[in-house]
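Just the one chain here, the form predicted on its own, laid out as structure tokens.
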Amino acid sequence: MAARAASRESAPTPGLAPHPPPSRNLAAVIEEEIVLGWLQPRERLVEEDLAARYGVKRHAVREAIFALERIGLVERVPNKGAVVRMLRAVDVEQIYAVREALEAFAATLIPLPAADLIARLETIQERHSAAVESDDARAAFRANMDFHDTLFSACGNPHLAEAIKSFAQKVHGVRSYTAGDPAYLARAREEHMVMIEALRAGDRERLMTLCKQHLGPSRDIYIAMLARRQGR
């Protein structure tokens, strides 16, 4: 998979509609395109170009960029303006270490048995699986977010759930080399199903392990990409 991701390093993810529905929140649309690799790390976000692309006013683009800057997906570079943020390897490793700890802790708090949670996750996973089968990476990304938001919200601590979501957003750009990859999407689908089975079996230790393992591929491929860029 790493080799496949490397071949996509300078190209946008195929199979995505270039013009999403105009009713969609613009910040969410740009966030998707960062996650799915249409907008690459260090790529400039030119207001005029984005306004023309999405058929909106420049102030709407500016507001969307500010929103993405607040969650850490975009940064301002002197003499260049807004760009898709590229995290350093050490930042990625540290943020993912925090994510692993928070998500594993949340898994310890989910009440078992979890029949209602399982039913909700299965409904979401049907949507995720359908998106994977139809190569709809946008829908798969949103369903994936819904799956994890629902899973970790079940911990009963909304502050913990919000922290998990916030740290996930900080590294959305890390997923730009995997989130649109069919093999990665198929793997994520299978791992979701195994998480549901762990909940059904009441196997909390297995669930904690799965939550940690689920984070690994995107992190490792992104760090490998940084190493290649630096000639190591």
Second form
Protein chains: 2
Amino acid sequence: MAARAASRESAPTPGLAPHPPPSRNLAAVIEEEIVLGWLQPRERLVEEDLAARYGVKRHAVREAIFALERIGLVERVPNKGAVVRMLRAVDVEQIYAVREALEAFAATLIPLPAADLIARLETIQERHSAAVESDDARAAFRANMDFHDTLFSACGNPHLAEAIKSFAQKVHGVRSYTAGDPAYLARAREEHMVMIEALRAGDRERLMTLCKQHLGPSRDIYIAMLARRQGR
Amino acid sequence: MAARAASRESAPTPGLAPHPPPSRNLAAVIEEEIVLGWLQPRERLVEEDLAARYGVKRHAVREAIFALERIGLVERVPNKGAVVRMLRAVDVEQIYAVREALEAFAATLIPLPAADLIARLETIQERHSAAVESDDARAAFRANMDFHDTLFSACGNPHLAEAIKSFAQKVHGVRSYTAGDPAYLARAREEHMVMIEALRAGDRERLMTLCKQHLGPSRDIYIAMLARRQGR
DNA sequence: GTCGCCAGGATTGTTGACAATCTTGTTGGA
DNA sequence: TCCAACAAGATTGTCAACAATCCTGGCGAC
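With the form predicted on its own done, generate the form predicted together with another copy of the chain in the same format.
Now the complete complex, all chains and molecules, led by this one.
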């Protein structure tokens, strides 16, 4: 009884019962919830609760949780359950170090000039800008993801692009602290613009610098927040 | 009936029915089978067959296959099943390009001198050498894996080490062509020795060069073999 | 009053059966 | 003889019930 109550207490938001997306890739749906902060780090993921919430069977939730565990977004303890993974500051730093290395490598491979790539990025960026201006965190997240996917896929090495995406996913849990922040989103939008500009100028050095600078803010915000919380 | 027969025909080896490892991490077991060539690229992985073979329930096989799919070792088609992934030459090249980048990055991070690391590597290398000399492919594979895990874990960034391991796993399917070759194993042994030597000398440049050279052979062998088969 | 043990309940893990889907082989007709 | 629809079998996907495990809270002994 008490266990049940505890699980209820730790529920993300008061009225979270129903939910629009019935089917689709459940893991991706849950991932988005984490990014948007509806499911917060340290929060327990009770299989039956999620099944009821998303209107699917427990079995489907189970598989999604396994998938998220492989990605590194949730942590599972045998016979105890899964929680949204709480990254320590050192983890965030280390993951971002790898991201920098991977993205820098990819940036060296992108063929320049890249007229076609620029066109596609501009289209995506329009969506992103619109989402930022209308404070639509979910749409901004999706467009942002598309932007980086498209950019790094242009390196011509799909395995590298996938690794970059995978490492970005690892820190999705920490992104909930910036995903809804208008100032941060506006900054990201500006940086995307400048990256497109660098592509257009064929300035690879500048592109690599921008990629690196683009990674910094969310990392620093999260680490600062952890420090405030005394490294909980 | 015919489908069943076909599945039997494509069975890896004539007498594969029983099997020693009953439990343990099933995905790792299957992975080893792939590396050792008992399960070959393009071979179908029928859930019930594997369940019977390893003495586990189908459900466990299912999860293992999902895990292997995420790693990239097997390919799954909905409602049709999974097969050991057949990498194209271009895939192999691309994966190895990322491996080079990741391992080079890790090599820059390993603190030198590394007395403790050297000691551990020497212990592992003894096992590897013994396995190579007695033509024990399975033991050689395990020791080899340990060697590289230990080496790159020393970079102090576990997420990077995991990425390196994960990319090594992606090409495990292609390793079956070298895993049992005494000449190749002997060469690997020598290279490990030299790497330890470089560590002892604190020569980071040399270590990085050796890591890169160590990757080449298996890639080239596989690509050459694919070329012979006309890029099947 | 505190500590350790025991019972109840919640949650995860496992199993077997059933449903859906695809593949293959066959039959009937042009 | 060739093609298309059909049927059987094999295989994967889904489900609901059961078993195992762990946490919580209460009760009794020291």
